[in-house]
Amino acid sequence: MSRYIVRRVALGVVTLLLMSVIVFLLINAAPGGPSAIVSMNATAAQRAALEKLYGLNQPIFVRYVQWLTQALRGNFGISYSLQQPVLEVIGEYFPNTALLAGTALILAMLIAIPLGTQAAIRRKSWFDRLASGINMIGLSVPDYWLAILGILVFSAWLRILPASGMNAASGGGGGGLIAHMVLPVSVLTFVFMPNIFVIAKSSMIEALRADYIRTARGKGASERRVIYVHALRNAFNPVLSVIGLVFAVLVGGDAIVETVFAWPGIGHLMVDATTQRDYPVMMGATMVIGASVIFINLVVDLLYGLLDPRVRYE
C-alpha cells in the first residue's frame, strides 16, 4: 500500500503543477489581465510604478517561475485588496468552509443513507415513492433559489434565524454561530443529499440481488443481519465514492450559497477575489482547493480497502 500512496502523491503533485500552469495562463488571458489592478485614471508613471511593484512588467514565463518558486516555499504572495499574505487570508476563510461543509455532509449522510437503504428494501412502496419524490425536488431546485427562499421565510417573515454572516458581530442579525449555520447548512444538505440517496438506493438494490445474500438467508441469518451487515457493507463503496465527490465540492466552497448568506468561506473569498481582480488570492485559493480535493480522493481510495477486503493496491 505504501507504494500505491507514493504513486498517488506523485500524481497529485503533477496534477497540481499542471493546474497551476493552466490557471496562471487563464488569469493572464482574461480581459485586462493582472495589469487591470492598476487604475485606469492613473498616470503613465503611476501605472509603470505599480506594474513594477507587482512584477507585471516582466514576461509571463518569468512571472510564473517566480510565483512557483515562492509557492513551493509556502509564499503565495500578498493580497492586492487586503494587503495580507495570501496564506493568512486563506487560513482565515478555509476553516469556515470546512465547518459548513463537514456539518452539511454529515447531515446529508445521516438522512440519505438510511432513506436510500429503506427505499431499496421497500421498492415500489409508498415510502419509496415519497423518498424518491423528495429526492427529485432536491435535484431540481437551484441552491440559490432555495437560499433566497429560506432567507425570505425564516429571516424576513418569521424573524427566527439570521439572514447572513457567521455571528452576531458580523451584522447578520442576532444569534450565535449555530443560529447562523442553520440556513446555509440546511440548503447544502438538501441540495447534496439526493446525490448520496440515488447511489445508496441503487447500490443497495444490486447488493440485495447478489448470490451471497441468498446464501446468507439460506443459512438462517436474520433479515436485519442480512441487510445491515452483509448487504449494506458491500453496497457502501459506491456510496463512499459519491460522498468523497460531494465533500470535495463542499470543501471547494459553494460560492453561491456562501455569497447569498455572506458566509466568510473560501467560495465567498474566491468570488470577492475575482471581482476585485485579486489574482494572488485566486491562485493561492485554487491551489489549496486542488490539494484538498486530491487529498480527499486519496483518503476515499484507501478506505475502499478497509471496507472491502477484495480491493488490493498493487
The other form holds:
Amino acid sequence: MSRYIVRRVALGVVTLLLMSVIVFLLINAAPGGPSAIVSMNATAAQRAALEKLYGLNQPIFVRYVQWLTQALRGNFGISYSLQQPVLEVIGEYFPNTALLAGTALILAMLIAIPLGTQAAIRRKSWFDRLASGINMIGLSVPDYWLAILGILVFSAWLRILPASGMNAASGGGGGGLIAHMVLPVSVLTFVFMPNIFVIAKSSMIEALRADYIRTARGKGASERRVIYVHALRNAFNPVLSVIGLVFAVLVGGDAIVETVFAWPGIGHLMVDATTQRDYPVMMGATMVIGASVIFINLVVDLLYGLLDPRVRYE
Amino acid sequence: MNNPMVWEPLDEGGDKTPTASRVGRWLRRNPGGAVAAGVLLVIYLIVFVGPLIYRVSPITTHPVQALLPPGPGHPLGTDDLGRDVLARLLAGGRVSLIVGVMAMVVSIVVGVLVGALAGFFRGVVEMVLMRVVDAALAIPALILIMVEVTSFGNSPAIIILVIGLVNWPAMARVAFGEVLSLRERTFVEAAYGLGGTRSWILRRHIIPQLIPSILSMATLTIAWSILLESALSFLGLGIQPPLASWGSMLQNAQTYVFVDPILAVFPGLMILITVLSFNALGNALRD
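If the one shown is the form predicted on its own, what is the structure of the form predicted in complex with its partner chain?
Shown next: the complete complex, the earlier chain at its head.
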C-alpha cells in the first residue's frame, strides 16, 4: 500500500512537471508572449531595461529552469498587475474557491447520487425520464447564461439576492457570505450534477444485475436493504472515480461562474490574469489548479481501495 | 488483396437494406433522436439560409437606435450599439456551428489516429501515447484554451484548432478501447492469414469498424465544442467583435442585464437548444 502511494505520488509529480513545461512553453515561446507586451510603446532602451527586469533577455530553457528553481522554493514571481507576490495572491483567492466549488460539489453529490439510484431502480418510469431530462439540460446549458438568468430573476427583479462579490467588504453590497453564495453555488451544483447522475444511474443498474443481489434477495433481505446496503455500496466506486475524472472539467465551469458573480476565487483570478496578460499569475494559477486536479485524483484512487476491499494495490 | 469484396467484414450480418430506409427505421425507433435531428435541421436552415432572406447587416451600428425592445424593423430589438439582434443571432449561429463542427473534425482525426495506433500496436506505442492522453486529460480544458488563445491569438481558425486539440484525448480513449477488442476478432485474423500488412489491416478493416461509435462521440463532441467556444467568447477571449458569436452576445448582455434583460434571452436559448439537440442525438446514436 505505502509503495503504491509513493509510486502514485511520483507519477503525479511527473505529470505536474510535464504540465509546467507545456504551459511555460505555451506562454513564453509564442509570438504573443511576455516579450510582446514588454515591447509595446517603449523605446529600445526602455525595452531592454524591462526585459532585464523581468529576465526576458535569457534563452527560454534558462528561463524555465530559473522559474522552476524559484517555484520549488515557493516563489512564483511578482504579479504584473497587482504588484504582489503571486503565491500571496493565490493564497488569498484559493480558500474562496475551495469554499464555493467544494460546497457545490458536495451538494451535487448529495442530490445526484440518490436521484441516479432512484432512476436506476425505477427505470423508464416518469421519474427516470424527468430526472434524465433535467440532467440533459444541466449538461447542455451554458453555465454563465444560467448565472445571468439567476442575477436577472433574483437580483434585478425580486431583489432578494446580491448579484456579485463575496461579502459587503469585497464590494458586493448588502447581505452576508451565505446570501452571496446562494446563486453561484446553485448554478455550479446544477452543472456539476449531470456527470455524477449518469454514472450513479448506470453503475446502480449494473450493480442491481449482479449475482450477489439475487443471493441477497434469495436469503430474504428486504428490498430496502438489498438496494441501500448491497447495491449502493458497490455502485459507489465508479461514481467516485468519475468525480476524479470530471474534476478537470468542473474547474472550467467554476472559473466562469466565479467571473460572472465577481467571486474572488482562483478561477476568476485566472480569467483576469489572462485578459490582462499577467503571465506570472497565469503560470502560477494554472500550476495550482493542475496540482489540485492531480491531488483530487490521487485521493480518489486511494479512497477507492478503502471503500472496496477487493481492490488491492501491488 | 486487390479484391476487397472477398474480405468485407462479415460479422455485421450483411444488412443489404438501402441507406435511406435504414435511416427511416432508426428514426422511427428513436423518437428522441428524430426530434433532435429535426430541430438541428431547422437551426441549420435558419442560420445558413436565413440571412439570404433577412438581409439586415449584423455589424452596422446605429447609436441612436441602441437597446430598442423587439418591435417593427427589429424583430428581436437592438443591442447597445444599435445593431440588429436577429441579424447578429443568425451571424453568431453560423460562427458557433462552423467552429463546433470543425473543432470536432480536428478532435476526431487526432483522437482516432492516436487511439487506434495505441490499441493496434500495443507495447511501447501504447504506453507512450496513453500516458500523453492521461496527462492531457488532467489539464483543465478551459484553462488550457485560455492560455493558448492569449499566446496564439483568437482568429476563428486558431479557436477551432485549440478547441479541437483539447478534446482529442477523450476521443482517443474511446477509439483505443474499441480497437483493443476489434484486433482479437476473427476477421482480423483472416486478414492476416491472407498476408495483409498491419497498416492495411488497420486502414481497411479496423478503422471502418469504428465508425458507429465515432459517429456518436462526434455528435457529443460538437455539443461540447460549441459550449467551449461560447464560454471563451463570453469571457472576451474567443470570437472578437465586430464578428458575432452567441457567447460574445451574452457577454454584452451581462453588462446590460439590469437595463435591457431581453438581450440575454435569445443567444442563451439558441445555445441551449442547439447543444441539447446535439447531446440528445449523440445519446440516441449510442444506444
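The term rigid core refers to the most C-alpha atoms you can superpose between the two forms while keeping them within 1.5 Å. Residue numbers count along the first chain shown, from 1. Bear in mind that the values here come from a model prediction, so they are computed numbers and not experimental data.
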item	value
CA of Leu245, rigid core aligned, shift of 2 Å or more between the two forms	yes
